[in-house]
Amino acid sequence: MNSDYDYAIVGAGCAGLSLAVRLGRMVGRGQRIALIDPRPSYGMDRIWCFWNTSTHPFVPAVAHSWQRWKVRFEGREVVQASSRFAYHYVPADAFYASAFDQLEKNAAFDLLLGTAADSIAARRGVAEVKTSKGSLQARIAFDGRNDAKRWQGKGILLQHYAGQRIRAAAPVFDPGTVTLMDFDVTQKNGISFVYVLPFSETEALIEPTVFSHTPLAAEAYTDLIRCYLNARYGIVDYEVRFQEQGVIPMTTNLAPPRRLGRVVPLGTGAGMVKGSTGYGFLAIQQWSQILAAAAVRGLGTRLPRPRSRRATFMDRVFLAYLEACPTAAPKIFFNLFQRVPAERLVRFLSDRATPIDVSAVVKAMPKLPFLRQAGDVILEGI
């Protein structure tokens, strides 16, 4: 193994691969990164989603999109449609694929892979990474590790999940529209929906996720996964094709540093995984941007917020209100995706809003409830 390097990124998930894909372009003849990661291989073993409000290195890893979205609770649905802002869907092999195709054809890259880091310190003017098969050193290093378990048991309100991708035997589904959020299931759990992808009228993805402090166990979201096909759409037998299960904190108090060091988080660690929605992927890319012009222009450098105060703000009276009131949160996800215009709430849910589209989304919350809790808020900042 090489010990020195420019630049260490720890961590070839999706933050890590699109920080590296952006780098590999703008570092100089001759410099040298080193990319880490535990897995020997890569696979399917997870997704994407996000409304396409801005433009990416990986497009071509777009695997399917739709134009419609719905959200349903109380037996009453809402569905809204955008011919500009589709939804896409990004499955992680073909992510994989066209960054380990980039960065194979790329000679900066010393690729890593089934090594696991056990530290990332800052000493003696470098970045020093321990791994499994030895220390190597950095100028800088970049900690993209994202260990689930390091936000239980912390407080922190969680979003957790887990989906099958599962084949029917009868054609139930409507392929055209995407269930964002059904409400119409237990609520025993925590805020509870299940998300559901429509790839034809006969597979689909289906996710019950949960807003708690607690993950479920595996079998639990099997369980729920069942019961639903079955109360749904009369689905009993039915062939699994996929599975994905994640935790993402819902929380405003992940950021990185103001200004580039030898240490420099990335990811769901970096705050780049919007607390209230659980959406990352595109703002990892632009991230991934800003960070890779970063470093080539040196340690020091200072750099932007990743989300506006504003933004940051809203989110945080919102997870105030989701901690205060959990049983009032499916009116309100239903409220907002039927009275404010798909376009202005896309915006909104993307970290793209205009004041118009904040004002919209203002307008549809209950005023008193979120008054007092931006109160809250504000007091608990001084």
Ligand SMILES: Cc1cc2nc3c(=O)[nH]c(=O)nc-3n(C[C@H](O)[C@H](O)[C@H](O)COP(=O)(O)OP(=O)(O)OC[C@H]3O[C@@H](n4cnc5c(N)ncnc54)[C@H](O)[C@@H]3O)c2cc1C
Given for the second form:
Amino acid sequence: MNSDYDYAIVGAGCAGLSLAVRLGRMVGRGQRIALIDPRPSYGMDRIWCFWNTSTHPFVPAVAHSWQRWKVRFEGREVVQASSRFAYHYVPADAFYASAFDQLEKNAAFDLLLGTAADSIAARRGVAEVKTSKGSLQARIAFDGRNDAKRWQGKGILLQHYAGQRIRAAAPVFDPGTVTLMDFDVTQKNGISFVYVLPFSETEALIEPTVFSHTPLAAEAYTDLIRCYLNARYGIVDYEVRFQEQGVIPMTTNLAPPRRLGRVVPLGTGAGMVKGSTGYGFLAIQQWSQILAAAAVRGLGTRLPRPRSRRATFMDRVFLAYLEACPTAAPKIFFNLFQRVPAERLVRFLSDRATPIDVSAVVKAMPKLPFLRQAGDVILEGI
Ligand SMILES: Cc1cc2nc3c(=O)[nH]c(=O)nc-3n(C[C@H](O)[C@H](O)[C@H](O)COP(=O)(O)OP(=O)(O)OC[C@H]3O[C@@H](n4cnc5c(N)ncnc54)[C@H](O)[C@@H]3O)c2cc1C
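For comparison with the form predicted on its own, would you give the structure of this protein in the form predicted together with the ligand?
Below: every chain and molecule of the assembly, starting with the one above.
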């Protein structure tokens, strides 16, 4: 293993690869970047969806999009649509292929796959990364290590889910409308809904999702999928084509640094995934651009806030409310989609809200309980 690098990117997931693609385009001739990840190879392990509120280098990997989405609660459905913002779908295999295609052509990179980092520390003027295959040093190391276990048992509210892309024998899905949240499912495990991404009349991703402090056993999600397909669509026999599972921390306590140090947190661990929604893909893209530009400027470069104070405050109040009043959550989400115009809500959920968008969202919330939570958050200090 070569031991001296200009940059080390530890964790080649969404954030690590997104940063690597940007940094690879910006570094000077002769500079070296190590990319470290325990995975020996990459495949279709997850999907990313988001509203296309900003562009990114992985547009060619967008494999599907929808212009309509709905939320269901107590037998009622609210459907929203936008001709301006579509809901985009990026399958992980296309994302990884696009990223590695760019990195493999770039002589700056050493792709150290199949290599786990045990520790990353700033020491004697360098960042030292100890890995399963030896140590290396870099001027700056980015720490994008992330896995589901990291967030469990810490008292953090979690968004946890497991989905299956299934193929049914009969045409039952409406391929034009995503079900963002179907709350008409058991609520015994925590705030629960099913997410449905219909790819055609016969094929869809069905993903039971729960907000609670402890993930379920794998079979519990599978059972929920089976029950849901039977109850909602009358499907008993189906073929499973792909599965994903995830655990996302629902907190505003993870935040990126305000200046570029020797060891820079990245991705989920740096608060790139929005606590209240679990959306992170576009924020990771935006932040990768900022970090790559800061890295070539050098240590100590000031970094902007990735999320405004107002957005963080709203997220914290919302999360405090979910913790305090979980049974009210389905109705709150339903009301949000019913009362806030689609494009305003999309901007809000995507951290691009204007003051008028925020005011529309605030108006859709129950006043007294939210004021109480807002008061508590202010007293705690944001
Ligand atoms: C299943 C799933 C689906 C999601 N869907 C969406 C979505 O639809 N839309 C959206 O906006 N967001 C979504 N998210 C949230 C977020 O966008 C993703 O989690 C995103 O992948 C986060 O990027 P990341 O780089 O922080 O983590 P990851 O992409 O998980 O990457 C972390 C990397 O760290 C590596 N690693 C772990 N341990 C070590 C170690 N010791 N040394 C070196 N490397 C290590 C892992 O192998 C992995 O490659 C989803 C999350 C999950 C888990």
